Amino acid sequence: MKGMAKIGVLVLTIAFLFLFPQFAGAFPVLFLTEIIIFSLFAMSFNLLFGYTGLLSFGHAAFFGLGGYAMALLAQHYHISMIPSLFISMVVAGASAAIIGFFCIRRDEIYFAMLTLGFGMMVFTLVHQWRSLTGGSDGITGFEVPVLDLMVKKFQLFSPWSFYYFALVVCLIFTLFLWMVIHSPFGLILRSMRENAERVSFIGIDIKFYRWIAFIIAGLVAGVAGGLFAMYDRMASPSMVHWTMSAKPVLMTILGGSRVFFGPVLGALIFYLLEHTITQYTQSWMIFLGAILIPIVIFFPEGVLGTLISWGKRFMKGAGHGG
């Protein structure tokens, strides 16, 4: 019964998702949009931090050289969505298995701080190399490039047919990371994840494990990236700094790193949150430092987490009652 309801939530949410912008007008699909979006980046960062058990600050690295590599492509060779996508998610797939190979030789703090430099090193390097990246003025004035899918080509201008678009990507990739993470592979990560040293014990390679699973979650952070690209139609170096970075900290820690979807909703009451308290004022992250402090306490395993627990308790207790 657990099972069905689960899957029932799940459809319905589907069938929600895509019958929105029926009724709803440009600024709610918008909004709506870059929240999926980055749904996704914030899943991808928690293949590493959820289930691997690696906390990273540089993970816009991948998410903004995505970016930049769908901007310079549809800027100067007018590819079609789809090939510019794949190369954009090749891009920061190679990127992360560069600085993964390091990064991983190290745990915990000494890992987080290694990230942090190496991200930091991407953000210089865009925000220098003027000649390619636009520098601080990063890349704009690109068409948004037709999605060809061979029988028929669709123009991605409208809000409402990139929103289709990108949702559709991000449920792919978002059941790509499902896969990942329920596969013998993603049993190992949980593992590494509860005690490493004893999974080292029985003969696996850790540094290799989790290289891979740097090399993946930078892939899907490259596809967000360039899906975020195309919906704000600019590159910049704000995509690859640090502060760039702590969204999906926030969002995955808000909605509970241990729970699949737990990002998604944790990247829901974010953007919510953002937008309602910048009607207000603009020092909004002051109070939204403040709101999130006690969401943080209150809820110890992410709102999502801490929720499912609760239910967890209340049927136990109502099975022991019965």
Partner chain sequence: MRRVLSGLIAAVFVAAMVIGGGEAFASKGTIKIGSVYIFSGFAATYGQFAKQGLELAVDEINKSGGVLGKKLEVYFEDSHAKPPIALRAIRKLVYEKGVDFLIGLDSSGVAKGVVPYLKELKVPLLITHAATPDVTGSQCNKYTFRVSVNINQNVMAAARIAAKTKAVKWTTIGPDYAFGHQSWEYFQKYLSKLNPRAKFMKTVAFPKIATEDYSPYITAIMAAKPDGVFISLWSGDLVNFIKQANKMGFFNQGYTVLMSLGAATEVLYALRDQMPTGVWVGTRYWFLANNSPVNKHFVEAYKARYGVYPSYNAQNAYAAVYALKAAIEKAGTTDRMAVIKALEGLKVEVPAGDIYIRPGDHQAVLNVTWGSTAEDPKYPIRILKPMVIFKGEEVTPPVWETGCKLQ
Contents of the next structure:
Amino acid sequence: MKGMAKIGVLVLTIAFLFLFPQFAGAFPVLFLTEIIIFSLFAMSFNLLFGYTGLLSFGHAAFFGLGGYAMALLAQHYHISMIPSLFISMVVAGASAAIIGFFCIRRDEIYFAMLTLGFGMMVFTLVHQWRSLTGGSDGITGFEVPVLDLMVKKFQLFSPWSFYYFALVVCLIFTLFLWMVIHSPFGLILRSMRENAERVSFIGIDIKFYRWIAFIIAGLVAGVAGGLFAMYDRMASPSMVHWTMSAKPVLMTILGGSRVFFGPVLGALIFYLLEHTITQYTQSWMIFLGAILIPIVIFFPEGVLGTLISWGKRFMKGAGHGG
Amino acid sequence: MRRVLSGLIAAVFVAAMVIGGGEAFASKGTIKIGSVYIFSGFAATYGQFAKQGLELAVDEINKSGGVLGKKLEVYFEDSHAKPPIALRAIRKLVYEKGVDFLIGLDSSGVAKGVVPYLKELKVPLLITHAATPDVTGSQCNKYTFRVSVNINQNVMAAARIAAKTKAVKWTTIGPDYAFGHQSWEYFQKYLSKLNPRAKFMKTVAFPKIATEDYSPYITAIMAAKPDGVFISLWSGDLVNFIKQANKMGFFNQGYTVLMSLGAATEVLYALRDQMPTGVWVGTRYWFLANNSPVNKHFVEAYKARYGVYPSYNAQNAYAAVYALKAAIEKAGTTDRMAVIKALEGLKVEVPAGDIYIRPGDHQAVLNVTWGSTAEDPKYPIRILKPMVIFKGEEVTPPVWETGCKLQ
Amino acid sequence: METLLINILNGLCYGMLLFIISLGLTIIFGVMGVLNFAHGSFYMLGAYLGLWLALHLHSFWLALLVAPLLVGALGAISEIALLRPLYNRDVSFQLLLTFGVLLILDDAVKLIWGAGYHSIDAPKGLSGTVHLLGSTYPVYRLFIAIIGPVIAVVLWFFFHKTAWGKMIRAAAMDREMASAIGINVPLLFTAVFFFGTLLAGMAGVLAAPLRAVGPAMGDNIIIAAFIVVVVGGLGSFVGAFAGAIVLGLVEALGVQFVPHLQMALPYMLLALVLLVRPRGLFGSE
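Other form of same protein, the form predicted together with its partner chain, not the form predicted alone:
Below: every chain and molecule of the assembly, starting with the one above.
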């Protein structure tokens, strides 16, 4: 019964996401596209934060590298969408393998600082290598690659067609992350988060598992970055800056780091708040800060996490009563 | 888990209600203009001056019956001087507010990010400040126009002034993005033609936008002992640079100093008597350069309403509204394609003088003003004495040289 | 050669500012275990308050006295109201909470003082230039390069010779022990946060005549300060001093020798130290 309801809700949500563009205008569709892409970015971050216990402050490096790979491919090689996105993913994953190799050697604050340091090194790389990356202006003026599905070719210019493409890609990688987390590998990650020492006693190489998690998170962030570069029609250094790394952190904390869909709800809340508040005032950061602080103090499990524990308590109470 | 999903669904529906509410469409009675400038950060005053100039023009036009009997309505958005944010702002203006035309853009970087996307949006944009030659050159398209002086024109004039000075060894200090690098590139190109003896030094400085401490760069340039320094910093960056350079004695070294955007009144008001005298400064409009009734009216009306003399950003925004008005009236309709046709080859008088929008690359041809800074008790800011005015045709490269292929 | 010496002076001047900021950051971390993300914003607030007070009190020196106290007071209030509930939680929560404070402070100064840049002149007597090494050099910069070590010496005496200073050092080394020997730990924490943010505010006032005062100055400096304290060793007084000088010199000399790499140098330094000496140059294991 419970499982059926779960599946029902999931199917309804996905159906809603697919039907949304049928009754919404261009702006809401673009808006939702951005939310979907950032949801994937935040979920990839949360594989490290929520499930492995590593707070990365340089995750934008992989998001940005995916974006730059995509933009460079679109500008110079004109290959179609899926191979481009695949290459973006590989570029981001390969850099995550190199950077992760060093970062996973430290934990807590030191891990956060190392990822920050490496992330900003990538930032200076794209900022200074003008001949390749366009420096601080970034790469602009390329066309969105054609989506070639063998049987049919699609142009992804319009907000609607790009929305569907981004949605399908993000759903596939969400499923991928879900499978990773619910595999035996994911179980080991979670037990490492709870007590790394105990896990190492039973002969598991903690560093190796952390490294693999780091690479997977980097791969998926690269896909999100590749999509975002297409969505924005540009790759710019701001995609790699530490302030971009802070976004998935904020979204995840808002939504809840211990719940799979927490980052998704966080991204949604983040964008809705921003959109609503900026209609009245430019100072939306004050509001974001004023919302973030009580959440950190009173709802450490995030919005979704707190809702779930309330729900559980309510169900228990109801069970006793009945 | 069930709660997770039901929460999610509820949230998505709320989202749909908030943002799916309704796409605005151009209402019959008004012409909607979307406007994007920098309203925060190192160049916030530029957005403020542009907004004032634009609102002055719109109020004047609306008071005298509008355009084709329709009132003008303007929506402003902040680009934060960042290309992705500017793109987002333009999407919002076009898709959410349903604007008919776009006016604005400070910063070459922003322009290079936004201009290619206009082909998809199919909305005409009149650029009033961003100066990179690319947007009316290699990146040019049907929807992009520029009513203001670009890098080629400004720097060509700079090179002519530089060629007349005794300076041989030249270096530069410019912002580290498209504008700074391209300004230096064109300065070298034009000056080496006019003065084959000119040498361009290896020591150059490109501090990043919104640098707080210029002292290492100032030290590096002073140590290189140049004869001439071409400075393309602008806005708050130029103000900060000049204040710090004053303290380090930079202007007492006998260099010939050229500042391509030093005569922006935003900068002159911020510095007042801290602006050194005897420095060559360029601008995209100078309020004392033209005695025409149109300019006199503009300067007086602006001063009366806002208490300061108009800057180039104010004039350019003001001029863009009048250019758009002229084009709509010439076309006899607000249809975007017809207005684009009317803008091509349009001649219109604005405070800066007569401007002509070339059909070949959509760049306006207009006079370019440079001058040497001087004190004048009649003005609270430095003014230009002597002033040099270059004819637009003399400093604008031919269309074939721009790399633009519109036809 | 002269350029090198001038650039070393530039580097020392920036390094001394960094030292005063980082010292506050490192003391707070050492004693409370909190990495204060808002520290740069307290520095920025100090600069704005200093600017504003100097304008209204007509004295830079008075502003230098009052503004840091105000910043410290605000720091103390935020410690009592916001950080106290979080001491038994994971460090990442404290990092995020102080990030929230950063967001609020950054936008608040924009609301109060506008989004543009401000600057003030150096106080009378320090506003000119001197002839130095065949070039001219601002007196105020020399003043900062000299005042930094003076402050360092004064603080060193404070930490090693006064009861409060000794208590703070004891608590930094072993929090539980400190509480066992009867130190009022909550009061000590508030005092330390007050003192740490006061130092940030003081650095802000000192920086105002040197650099452009704008809403992004906190975000720009906080990363540099993080690098200093991590490189020097979290919680280490000597480390903050050494780290600040190293970073100041790396930035100033980078412009001269490797302009293209200059931006990356601080991060390379950070990564290298973390990988080779994870607890920093002067950190205790």
